[in-house]
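Single chain ahead, by itself, as structure tokens, in the form predicted alone.
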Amino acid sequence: MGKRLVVICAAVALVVALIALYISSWVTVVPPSVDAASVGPGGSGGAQLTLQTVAAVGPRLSSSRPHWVSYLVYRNGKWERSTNFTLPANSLVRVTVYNYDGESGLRNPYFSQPQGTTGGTEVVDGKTVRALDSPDYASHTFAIPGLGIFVPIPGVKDDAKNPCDTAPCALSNAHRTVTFSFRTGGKGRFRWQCFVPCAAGTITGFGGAMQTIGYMDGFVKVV
């Protein structure tokens, strides 16, 4: 009986250790921070952040979770899977988002209008708008609650030609182009994320990629 109890305790301890190792690797593997590109001489014109949103990140950028939805950032001529960005303090930041994902819809229609952007607007496929025509058209959002930034990103229609299957996607694939700008304040570290429940197969759509840094949320470091 004593030997059996020892074996059971050892097995339980092993399972606990494996679970702890899994959680530790999940939490501590954080992608590097990407500096926004400076605009103008010495960065006098602010900064430029160029992003891409995709329905499936693909094995090239995520061997462990290739089917997860994700944001990508453009740096040094290529797309990288990172959601940690460094922005200059007290500066104008221009953001371009190329969205290749479909429509998911917002649960709160209030968030179909941009907030905290220059002029309270965003530019969708070349047209300046103060709100999406319908909250159902949203695919993702780019939101930094600590800075008062909330921008809805409309999705690609289901019948669009030449959709992108896995990232990184090209401009020849069906996509929506969204641009906006905002001003940073003083230095700080702020959480940002997507508020559209687009993680299929998880509880309420907010699990998996939605709660994992490097996919649909991350940090903005203002320096």
Given for the second form:
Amino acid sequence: MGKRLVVICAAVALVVALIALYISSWVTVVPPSVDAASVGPGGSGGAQLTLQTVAAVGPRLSSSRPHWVSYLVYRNGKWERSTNFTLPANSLVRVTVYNYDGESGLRNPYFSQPQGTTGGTEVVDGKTVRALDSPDYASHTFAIPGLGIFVPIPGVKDDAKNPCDTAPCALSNAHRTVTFSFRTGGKGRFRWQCFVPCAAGTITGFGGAMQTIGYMDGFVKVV
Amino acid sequence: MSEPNHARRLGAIWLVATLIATPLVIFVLGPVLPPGNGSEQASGHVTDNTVLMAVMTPVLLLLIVYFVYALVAFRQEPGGILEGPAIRGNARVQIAWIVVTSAIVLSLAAYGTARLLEDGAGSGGGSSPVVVPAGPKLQVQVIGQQWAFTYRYPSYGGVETPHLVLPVGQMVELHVTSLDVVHSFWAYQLGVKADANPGQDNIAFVKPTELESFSVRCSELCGLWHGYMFDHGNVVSAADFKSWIAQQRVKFAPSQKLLPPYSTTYIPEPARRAG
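Swap state to the form predicted in complex with its partner chain from the form predicted alone:
Once more the chain from above appears, this time first in line as the rest of the complex follows.
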């Protein structure tokens, strides 16, 4: 009787431990945080964050979800799939986004206007703009609501030559280049997200990649 | 030794406790009950919570007094009998119980209904609210989307802003809607809570009475960043509101050109949207 009780208790403890291990690994497995590159001596010129958006992340960067739309970040000479970024506090952060994805359109045209950026503008393919010409031209947004930053990213036209559907994409492929800058405040952790319903095939376009950290949203840690 | 009249003793203890505790609940605890006095509706909620607490106090005390009394008076001494004689039915107690509890529940239901019919009590009343407060109202639209609330002011060119700012002492007519899934607009300190349903216009009324900052959060689980769908709004003076809204019209002029005409609901064109 005593031996049987010990075996049952051990089996139950093992099952509980396995369940806890599975849940903890599921909860804690997130892409690593990528530091923005320092600009100037000792980072005196702020930081630079270089991003890319692609229609499909591809099997090399996501074996389980190769067809999902995703942001990528440039680090150490290569593109990585991470959406967690570390930025310096009280600094100017310059962001460059190379977008290879097409136009999806904003559900709320209000987000057509960049907010929270230096001068309230963004630079699209070398041209400074205060808003997209049409909300339908939006492909994605880079938005950190907690910092008041909303930046629309226009998409590649349907008839563009040499498009790139799956990462990794090169600058020789059709793309849009968006640059902007903003100043960080004090330390904190903020979520960022895309406001374009770009997760095709999911409910309201906001499922899948839009609800999974590591694709179309993540965290910005200001340190 | 003859058995004392437990019912009479219990009743006396309960009555004394009730006479002491109920005024304390009403006059000491009541004024600090949530959600505060940020608006007429919020103050109404404080009154409602006070009424509920005042009604609840005698009931709760009856249970506590009986429990403690039973522990003390009916404690079995060592070597005593294990079970007392069974009691089967007591028509007087049963009738009293049914009558009193029914009276409490029905009177609270009547009170709640009356309060709702007074001014909507800060809740969403659908597109045709049963009660519409008299007098001029400032119309403000609350737009829920994954994952942020934005606000349109149709009286000011339909400008859309990322934060909610309201003038003090002005009745506000909130039109709450959503562009995607179900959200719920909850301005806690203002005592307003209304569901934001796609394609639906849900109207709630609120009259801010204090210059203060208030929190806005979504109270309907709406996806990954539901917990981050949080912001602060402000109640400001009428003059400050005029100044603020004028600034917003300038600041958001570029996006305002792109907004659809003001409407109580929006059905975003699905052809160019995913999903």
